[in-house]
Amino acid sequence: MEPFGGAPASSAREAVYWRLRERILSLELPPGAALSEKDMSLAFQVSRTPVRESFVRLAQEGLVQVLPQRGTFVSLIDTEHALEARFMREQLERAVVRLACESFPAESLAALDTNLMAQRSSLESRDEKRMFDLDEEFHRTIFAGCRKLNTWNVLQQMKTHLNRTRHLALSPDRDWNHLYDQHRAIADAIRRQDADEAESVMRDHLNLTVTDLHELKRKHPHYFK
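Isolated chain model, in the form predicted on its own, this chain only:
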């Protein structure tokens, strides 16, 4: 874990917060894991204050739960919150991909193609973390090409519980080829300016989350509320 002890107080506070947030979303700190101010302050080589403040911010986002007399824990995944985020994501992404079919910069389309090449490489190496990052980057590129990055940023704030289920779904024993195939089909539909096809594939792509969620709850019941 990276030490931040030499950074200014404000920088250390932000660094600790973002690193903890990343570890929770990636399941490096799994749902239900106990969190210790002392252990984290030692690991990051900072005082307890930035760690405590990070816990407060993460609690406000629903990622950390403080239980009186018991301690601080990574919150369990809230299924209702994840499903609401998926609903919001589907509505926005279906609308944005239709916009992309009307007008999409050549450089953004080239960025999708480069991303797909990297996805293929990640499939071959079974690098689930890289695949997750590339998945996010692929969808963000569509929003950016439509000049809707503010919309993307709002969506990101809603996806904390949803993203943890997506990390669970990208486990080493899963077949990820269908994700790549759907991403490729979306990019091809944008290239052809086929809005109906792009929206249809995007809808099917995002509906995988619902199927995955039911299966993930069955396999990891201790991770969910």
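Having seen the form predicted on its own, could you give me the form predicted in complex with the DNA?
Only one chain is given; partner chains and other molecules are left out.
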């Protein structure tokens, strides 16, 4: 089997789930699009059963909406939900970086330094994709050092709605240099155990990348709830 490639699949259900999730988050399947168990089972060359079970998972994450006897649709982007995801992230990142200033394992601090060097490198080579991944990894490392990885994972799941808006954003070319400087400042503050400074920089850092959701909603009204 496995007529399609590139998905981390141990079973047909997992394969379908991850493929659908990827297509939804990338807007390849836009909000409001009709999915159908039959069509998907044909497209993925599996029976309706694993497709249905993927729908159950996606519905629980709020990525699709199942209307009994009517159809299954990619859910519209919930602006309120996305805004609250942003709120939760800011509050929790600020709290965690304060924790990091109280106690942070040396190896995690070293990981931050290694990450920063890699950031500098990809900054020079203008590798935006890599810069983006290193950004995520940087923040994740802080959570890991505070033994708050479950919290990080919850945030990741909350961000799904927000992630879909990224592909809509006018992509105002983030100022990666500034982001890098802030990352350095955060790592330094953790090393100096300066909680106030760390939290302050983190707050500014997170508010630097916000996109105007209401403007996006105005530009793409049919994608939003």
